[in-house]
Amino acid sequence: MTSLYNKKNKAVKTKKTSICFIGAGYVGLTWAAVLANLGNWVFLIEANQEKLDQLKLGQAPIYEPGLSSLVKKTVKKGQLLPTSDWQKPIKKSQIIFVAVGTPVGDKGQADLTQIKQVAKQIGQNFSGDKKIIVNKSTVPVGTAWLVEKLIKKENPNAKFEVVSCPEFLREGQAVTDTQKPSRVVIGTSSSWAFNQLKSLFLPLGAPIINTSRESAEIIKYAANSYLALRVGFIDQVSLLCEKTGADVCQVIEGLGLDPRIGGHYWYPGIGYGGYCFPKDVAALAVTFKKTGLEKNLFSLLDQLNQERPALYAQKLADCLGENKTMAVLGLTAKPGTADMRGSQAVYFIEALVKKGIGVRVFDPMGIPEAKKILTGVSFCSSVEEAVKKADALAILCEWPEFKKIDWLKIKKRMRGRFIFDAKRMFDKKKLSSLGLKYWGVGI
């Protein structure tokens, strides 16, 4: 037994536990490393051999601030145990976390292929005492029941509880969000499973709530979709501002002073992106339709968001005319990560290329991944290289490096004078005074 402390600085006695994570993506690896750092023995099952080899050397195969040192430390201490074996981790672990991907399917639904494969593997390798199977992956309502059914089909004698425990971490802040979560949601009707998981999570000092499995599954989708809705809402308001001469930033200031609304999480731009928001809104829309709710807010939100990058690409193409070149700064969905999944910048650039616009791109971290996705563009190693002889410049992601741009030098290197600020990072009056033609979203 070890004494740890919660937010109230009260000692918490916790028993170190052998647990297992299946999947070493952003969610699985971060949670596995954090729980291992608390002193638990954590098996980490990963099928990708290249990732596994890196993990065994104590190297994080994905970039996330603070994760590399945590992986190195816990692997070296023998607390984090990367493996491709299924039998020993499942036999030795009382708690098994499923943290595999649920990408968008061909009709917008969550693709549960990996979830089903994992459930079958758990059933086939099940041995030992009663276990808790925890869905950490983002899954549609009813998936816990499906996992339970698949495990029982493979092993009718297996004794276990399936629990839904959604994650709420953000890329770029995943380690901090895991070490200090805003809340822990444990979806189960089993008091035994709840108490076991409560004991595991208690050292994190977060509010822990017990819900039904169905409620926990919906909480995750509802949380992401609400945040996406705030972005989608202000994106629509920004269109009206552009038509009427208003400024969306001033509108946001006026809205934010209402305590019922708040000034947080207003990000007008070319649409919400990233790995989670687009797929989760689309999946929630499909769930509504499956329950007979054909007309729903989330189907419209998904449609409007998908149209937004091409809408701005068309506006810019109309302004520039034919045979022009545009420099694009910022390719990742958000600063501080190399992840290109779901980046609206990709769709924006693809639309420009289709219209015959030459595109030169730069991103502080995203170029290696961008080269795997984008075609028909020039990849640059600096801002200065990207803007050379460009007719226009578009800034699509709010990297801190871009705040330091020397606009006089940029003006000398560019052929044109047009600046498109998708994130409203810069002051229109300042850039206009330098002889640049500024256009920001929502103004």
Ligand SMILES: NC(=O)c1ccc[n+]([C@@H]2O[C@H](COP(=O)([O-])OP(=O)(O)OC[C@H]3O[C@@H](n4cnc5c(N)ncnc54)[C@H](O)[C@@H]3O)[C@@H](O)[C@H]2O)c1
Second form
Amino acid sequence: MTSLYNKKNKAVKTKKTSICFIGAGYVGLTWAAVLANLGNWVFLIEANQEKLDQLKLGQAPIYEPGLSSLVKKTVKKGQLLPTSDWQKPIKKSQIIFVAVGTPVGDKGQADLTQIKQVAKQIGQNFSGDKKIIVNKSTVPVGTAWLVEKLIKKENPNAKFEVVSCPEFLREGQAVTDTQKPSRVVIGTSSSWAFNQLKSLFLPLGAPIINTSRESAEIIKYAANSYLALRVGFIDQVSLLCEKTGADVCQVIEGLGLDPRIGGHYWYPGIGYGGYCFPKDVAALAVTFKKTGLEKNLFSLLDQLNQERPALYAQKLADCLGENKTMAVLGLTAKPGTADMRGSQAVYFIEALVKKGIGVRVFDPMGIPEAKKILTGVSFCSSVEEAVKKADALAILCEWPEFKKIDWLKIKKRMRGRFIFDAKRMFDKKKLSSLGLKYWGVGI
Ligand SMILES: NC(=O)c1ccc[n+]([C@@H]2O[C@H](COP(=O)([O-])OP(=O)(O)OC[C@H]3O[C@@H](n4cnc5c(N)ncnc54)[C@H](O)[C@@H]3O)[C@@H](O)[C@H]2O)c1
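Any chance you could show the form predicted together with this ligand after that form predicted on its own?
Now the full complex is given, and it begins with the chain already shown.
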């Protein structure tokens, strides 16, 4: 037993325990390292050999601020135990977290291949006392039941509870979000499972709520789809602003002062992107349809968002004319991550390339991943290199270093004067006074 302190600065006694995470991605690895750092013994099962080799050396295979030092420290101390073995981790752990990927399927549904495979593997390797199987992956309502069925099919004698515990961390802030979660949702009707998990999470000082498994599964999709909806909403308002001479930034200022609405989380741009929002909105739309709710908000939101990158690529191509070159800065869906999954920049650039526009790209962290996805573009190692002889410049992601751009220097290196500001980071008046032709989303 160790004393820790919760949010109200009250000492909290927690029993250090052996737990197991399956999947060393953004969610699994971050949680495993944070819980290991709190003194738990954490087995981390990972199928990808390259990732596993790095982890065993105490190296984080993905970039997240603060993650590499946590991994190095906890692996060295023997608190974090990366492995490909299933038997010992499952036998020794009472709590087993599932944090594998749920990518988008061919019809927009959540692809549950990895989840089903893991359920099977848990069943095959099950031994020891009663366990809690905690689903941290984002999965459609009803999946906890499916996992339960699949484990039982492999091992009818296994004693366990399947709990839904959705994850809300944000890439780029995964470690701080995990150390201080906004909330912990524990979806289970078992008070035994709830109390075990509550005691594991208590040191984090977050509000902990107990819901049904179905509610927990829906909470995750509702949360991501609501945030995506705010982006989709302001993107729609931006289109109207562009047609009428209004400015979406001024509209946001006026909107946000209403306390029912708030001034936070308004991001007009070329659509929401990233690994989670696009796939989760699409999957929610499929769940609505499967439930007989054919006409629903989320199908339209997904469709409008998918159309957005090509819409802006077309607008820019119309302005530029033929045989032109565009520099594109910012490829990841948000700053602070190297993850390119679901980035709208990819679709925007593909649409430009299709129109015969030469594209020169730069991103502070995303270039290695971008090289695996993008073809027909020039990869550059700096802003200065990307803008060389470019007819236009598009800034798609709000990396802080772009705020420090020396516009006079950029103007000298560019052939043209056109600047497209997808994230409304820059002041139109200032850039215009320097002789640049500014256009931003929603203006
Ligand atoms: N990335 C985020 O910001 C985020 C935030 C909240 C929720 N989520 C959800 O959490 C889940 C995981 O997301 P992620 O970004 O961490 O995924 P990821 O793709 O980065 O990581 C998944 C890991 O699981 C491993 N894996 C797959 N099958 C395995 C198996 N059978 N055995 C062992 N390892 C296996 C993969 O090799 C991979 O390393 C998804 O459902 C996602 O929607 C992600």
